[in-house]
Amino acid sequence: MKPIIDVGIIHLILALILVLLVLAISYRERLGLERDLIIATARTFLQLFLVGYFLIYLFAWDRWELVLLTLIVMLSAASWIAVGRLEHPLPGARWIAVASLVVGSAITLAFVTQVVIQVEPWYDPRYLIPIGGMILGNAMTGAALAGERFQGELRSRVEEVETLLALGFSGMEATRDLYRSALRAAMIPTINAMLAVGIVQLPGMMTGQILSGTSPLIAVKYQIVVMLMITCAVALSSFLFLHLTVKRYLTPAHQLRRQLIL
């Protein structure tokens, strides 16, 4: 089997030509993305190298306390980013995101690592960290999309919701269509990815395993597990995030808190 081709620093610098092409498009079309793209590229280099060196030591130490601490840090960052997508601040949104991501991600991670893959020991960082990262990242995106869509729908249809409330509908009944629309928006990217996998694209984990010398069939089986776990995590986290968010916009008397919307 051929050895893995390493990517040297010079070759990484050459890869920046791809970003220069994007910068040229942004400048020519006056998109105003040049500054954000430069910052994003710099952070990509910095963050990934830091994570790479950190994982080398984490894998060497092989301690469950450090694995859980790493997952907690990842959870904290994910909840902050998810709430940051909301156009209008919502009191308690950070804790809503934390609760949703903890439940949705923990259930999925525990089931996948302990029942499906049967990782030994249970805290093996080579499995928990990358799998947990994929679960948290996608659950975060799903919750953020759900919250953003629900907030936008509520702002545009506030009169309709208040009319339904005035007619005696409960808060959940009055916002049900908005809720379903937001949950559907959160799920569509994941479902599209499942439809395209293997035909339009080879996902990152599968590609990485194949490049590292793993049998394509083993990589395929892992990728199937990944797609299923991501779908579950996105659905659970988005569902919980929306369920808790809806309650924040309503009083115990099923009245709409307009000050949080307009």
The other form holds:
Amino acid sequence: MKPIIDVGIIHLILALILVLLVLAISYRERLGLERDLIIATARTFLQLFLVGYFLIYLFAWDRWELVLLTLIVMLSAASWIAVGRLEHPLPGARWIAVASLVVGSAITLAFVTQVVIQVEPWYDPRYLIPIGGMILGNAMTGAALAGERFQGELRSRVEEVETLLALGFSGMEATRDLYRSALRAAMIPTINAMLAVGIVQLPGMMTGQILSGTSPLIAVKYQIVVMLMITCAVALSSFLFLHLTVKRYLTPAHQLRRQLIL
Amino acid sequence: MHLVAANVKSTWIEYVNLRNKSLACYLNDCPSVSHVDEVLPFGGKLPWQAMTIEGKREPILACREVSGGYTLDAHREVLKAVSFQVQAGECLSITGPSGSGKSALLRLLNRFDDPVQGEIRFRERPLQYYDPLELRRRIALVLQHPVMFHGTVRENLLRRPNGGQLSESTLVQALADVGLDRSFLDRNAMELSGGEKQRLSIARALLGEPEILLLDEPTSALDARSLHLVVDTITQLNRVKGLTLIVVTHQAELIHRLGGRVLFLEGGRIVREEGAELAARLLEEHG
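The form predicted in complex with the partner chain is what I need now, so please give it after the form predicted alone.
Everything in the complex follows now, all chains and molecules, and the chain you saw is the first one.
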């Protein structure tokens, strides 16, 4: 097998020519994106190198406490971002996000690493960190999408919900249609991704494995596991997140807290 | 025994006439009249608490010093120490400029919101005493903009908390109560006119057999012809069925036709109370 080609620093800097092209378009068409683009490029370099060095040390130390700590930091960031997407802040949503991401991701991560891949030792950071990252990232997007969609639906269909409440339906019954459509909205992207996978584009992880010399067949098997686990983590986390947030919009007396949405 | 019963009945009729109510309305409100003979031996007291033999009645609904409420535009408490009472079978109109707290007040009466201060009593018990879902069936609120769900009128009428187990004749009766015939049952609810939707949303509330019907601006978005029909419908519910009505409106015609008392709300306070005739005239003159 041929050795992996490392990208030299000089050549990496050459890749910046691609960004210069984008800059040229933005400048010529007066898109005003130059500043954002430069900052974004700088941050891409900085953040990824930091993560790279961090991973080197994490792999070298090889301690389960550090792996767990890293996962917790990733989780906090993910729940922070998920809740930040809500247009109207919802009291207590951060803890709901933490709880649903923990449960949704932990179940999936544990199952995939311990039962399917059978990682040895169980905390091997080479597996747990990247797989945990993929699970958390997707679970975060799913929960955020579900929460955002539910709030949006509630805002635009408030009269429908109040009509049902006025007829004597409970708060959960009155919001069931909205709940369903929010949960569907969160789950559909991953299902669509499974339908389309491999036809136009190879998924990032599989591409990475193939580039670094793994046999395509092994890469494919890993990719299948990844697709299934993402779908599961998204469904679990958005289901839990939504289930717990819906109640926040209602009082025990089945009153809609309109001040939270309007 | 029968003589006594007859006497009691005549006392009622006097009382009814005094209050300018039709007998039909009254009998409907107190359906146990035919059982008077069985009841009288028990110390001359009638079985329902709300009434004594002299005809003195406790209000069906009473607001005492109620503050709070919630409006969309204001994001603050609107009502300030509002007090009023409603008798069973009465028809009360509430009017006032927009933002005066009319709708906010109505939303307190079926516990869509809870007041910050004061107390609301339904049949002598605070609203919190009742299961909120049961309360909303008994004090039914019809919102300003009628919402229809996808499907036929029948499907819309059957969309009820405890499943749609209503007989065809119940549905037809509910439609008749709002002046619609049975051919409406199979029509697409989304394609009805504004006035028809408004009347259908009233019919939907009636299926819960409410004791009080709260109507929020029932005629605000209607053309002249629909307006007359909806006004007819609402007035009939009070006159014929004896239903207690609380109607928020700024429409002089509706107030005039409803009769009864009219509360003027301004800046969250009741600033005036008038009879319907004068109130309607005031509204027409000053808008």
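Note that the structure is predicted; figures quoted are calculated from it, not measured. We call the rigid core the largest set of C-alpha positions that still match within 1.5 Å between the two forms. Residue numbers count along the first chain shown, from 1.
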{"property": "Hinge candidate matching the rigid-part switch between the two forms, set G52, G92, G133, Y222", "result": "G52"}
{"property": "Rotation angle of the smaller rigid part relative to the larger between the two forms, in degrees", "result": "10"}
{"property": "Once the two forms are fitted on their core, CA shift of I10 between the two forms in Å", "result": "3.4"}
